[in-house]
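For reference, the chain that follows is the form predicted on its own, supplied as structure tokens.
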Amino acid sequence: MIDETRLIEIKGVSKSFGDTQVLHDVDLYIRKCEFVTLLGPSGCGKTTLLRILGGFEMPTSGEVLFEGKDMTGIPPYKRRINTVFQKYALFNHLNVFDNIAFGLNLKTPEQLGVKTKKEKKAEIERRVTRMLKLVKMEGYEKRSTNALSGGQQQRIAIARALVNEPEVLLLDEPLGALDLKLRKEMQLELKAMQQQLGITFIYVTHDQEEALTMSDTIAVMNGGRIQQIGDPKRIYDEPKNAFVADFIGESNIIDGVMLQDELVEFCGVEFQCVDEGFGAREPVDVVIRPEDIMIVGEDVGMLTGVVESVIFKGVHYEMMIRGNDPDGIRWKVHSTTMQPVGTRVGMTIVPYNIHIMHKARTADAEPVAESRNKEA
């Protein structure tokens, strides 16, 4: 029985280029009207997966289903999917209006839901006007694309993709060429567009802040596999392995031993936590975010150390604190209160800010891919 909320299903997809395998047995489903981000470092396979969804690459094995139907062999122009690339590929010889209308002009009146050429022209005018309003580019219809800023060109590229009214929009790092301020503005605008249009967005980026800002669901990728799938808060608060913990935000990852349920030992100190289901005296990785460490007096701290460096980050100070434990672990701490270099301090961590993970496999072992299908 087909789950009607699942618009796209990726089942066991692998992809090789010659002797190099870039995707390994990927499983993922994407719901209708969902904003899904494929997040990971360069070379992790996220763009290849996006190109397979768009029909620009064929999987070596596995299948991609759209509303339960196999998409293998269906060319890009026959899929109800459009793509926005990092390089906008606008037509410089056409003005803004004609760039957006380009795909519509190639359609017959019947394909646009009208009967005559006159009605087709009016329908194209209506759709392009709507898109210009959506991307906040009204009044730019007759402008040359060469006269537009990078941010404006990006808006036109998005409008050109959306004007065909696809059910899915694929976006391959579309904000990568923009400056930081404009990129942050466009993150919010893209999310607002997706919600207003009510269509599915599948977004590729290596920027974890971008993913956390916009996504309903994040699939973290590394080495051609999905490492973890979840909503932004779950991905940030409950990373499944050291790669996810380190890639999403900043983390202190410490060797520890799980003594029993809700009790872990690290740095020679026993800490209450909220994690269960580990073996007695099982070696574990302990993850603590820099903002979750509270600086207190040395005499009352659960851990103690000396401030080695201080960097002002605008909204907080970033301090590196050398612990007084036998291993001399260096802790990264974020705080709105600065402690000068050389200050002896105490550090306190409450139980729910201590996250316990099973030890990562050895370097030569294959990591386990994750699928949302297995959670459903």
Given for the second form:
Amino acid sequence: MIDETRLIEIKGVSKSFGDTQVLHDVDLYIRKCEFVTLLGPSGCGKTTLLRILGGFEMPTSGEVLFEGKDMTGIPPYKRRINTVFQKYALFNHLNVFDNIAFGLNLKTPEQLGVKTKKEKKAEIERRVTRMLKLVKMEGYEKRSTNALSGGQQQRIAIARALVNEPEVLLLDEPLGALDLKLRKEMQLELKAMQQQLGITFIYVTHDQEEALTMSDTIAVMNGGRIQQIGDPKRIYDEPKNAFVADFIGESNIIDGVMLQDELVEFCGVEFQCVDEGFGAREPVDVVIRPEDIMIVGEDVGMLTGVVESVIFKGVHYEMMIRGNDPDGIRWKVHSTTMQPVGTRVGMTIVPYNIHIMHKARTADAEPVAESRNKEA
Amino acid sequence: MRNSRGVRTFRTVWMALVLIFLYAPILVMIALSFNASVSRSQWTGFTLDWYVKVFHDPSILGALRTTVEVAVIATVVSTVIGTLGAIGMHAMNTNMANVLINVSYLPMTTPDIVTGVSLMLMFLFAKVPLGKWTMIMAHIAFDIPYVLFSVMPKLRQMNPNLYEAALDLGCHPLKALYKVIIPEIMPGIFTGTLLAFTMSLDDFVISYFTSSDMYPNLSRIVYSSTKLGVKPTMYAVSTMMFVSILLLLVLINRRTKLEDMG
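Any chance you could show the form predicted together with its partner chain after that form predicted on its own?
Time for the whole complex; same chain goes first.
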């Protein structure tokens, strides 16, 4: 599947617009056939990074290598990269067929592997038809793009980019405008297409669930810096700092003190954990996912508290539990069994579900740029 | 809110009065153009003679040709300059661009007589003899804002990623301009063309100051004839001008409405 050769290398890329710096010294490499997601809140620089890859913006400093060659300064129309834009950007004056054929029409017959103009026309028709089938839009060739629904327009935009057989496909929040059900369907379809075609996808989104569903690798971004790079499971289970833990899924993040290797104290209680290598009595952030807290009888719990609120979320109940410790920490707990408001409960957490993180040195962004973990 | 009968009657009468004051003069002129008598005070029967005469009068036909020629050339040139100018100013995307756009709209609000006199002074200063070409240049100058005015909103409505999508799919910038941007704003360009053409046909004051009696257009002929006593052929000419401009305006109006819905 994923080839180990590095297709794209982003080296020390920074970007400023006027006085605002939106990217700080970003390092990232992308392997052939990989599905990489740039994930982060709006304004984190993820779209700017994508636009630099597409050739629509120039980095202020740093370089972008494509197969080892510097591609800074190469205009978009000379890159073997195509883009699916956020609001589709279909050409309304052309019908569905001509939208998809747009890129192919600009190529010479030789570039399409045929000799004459007539053969080119037939080749274009063959490729467009195949692409329409891939995005499940057969029979829509002659339709006007205005007459299509949002989901259909999205499919045409994807087909228009993919038909050029790019090395890399850039997708800028392509599913943002679709409703939830359609979005989930398209996520699976996009992933399937990517695997079937063996094209590198670089995907921008602020939706952490989308990122976890589709990606081989996620780069979490905030404040113009990459916070963490890793596969979805690693990012979810072992967030590197409080920002990542908070952004990826829901978390309880509590102040704690590391007593020794594999022993942490928070809420006045000592807990066994699996982390080591911290300094003695080092203050740390402790992350515990809401689904990892088990509700037990008050007398057997490691921690105790009182249920303050209960919300039904479909698969589970989300409960807020006020701890009985002096600070009265509010725990977010997911459970399939409901405890009525006011119930006094106990809570236990198994050691490998307690995740310890170094305290971030600044409030908003970890200044240390993340570089990629080899074992990921 | 319910109105009493009296209020409703008043409203209808008021409306009718407004319409009469606005359109009665034109209706009288149209009626007179079909009057068999030369006299303005008596109706002696319906005739199309004056219309036939118009098409046999070499001076009127010459003026018609001048009017159409000036309008066509000025419209084509101003459409090209206006469209490219709009695209350029739109792409500037700075505070300066906004100032520039507003300044280019200014001629629309300047009184024709000011525009006409100042253009005439400019031509005289530059020692360009007044004639057909000075008139064409003047028309180009006052047509351009109308093209800008129609094209600019289309550019603002356009998805900003369209140009980038064209580059992304392999167009170099110039190709992206004519393969994607121009077709996308075509409705606005076409409306601008119609407006410019209408304004050119319609114009008297600016043409009067920037041309000479050697190259009269229709409005100049009508104006000159008033000095010698108006002949009914002039009513026929004016009626035809009125109707053709009315039709153009209806067309522009319908287009604008369609675009607003689309």
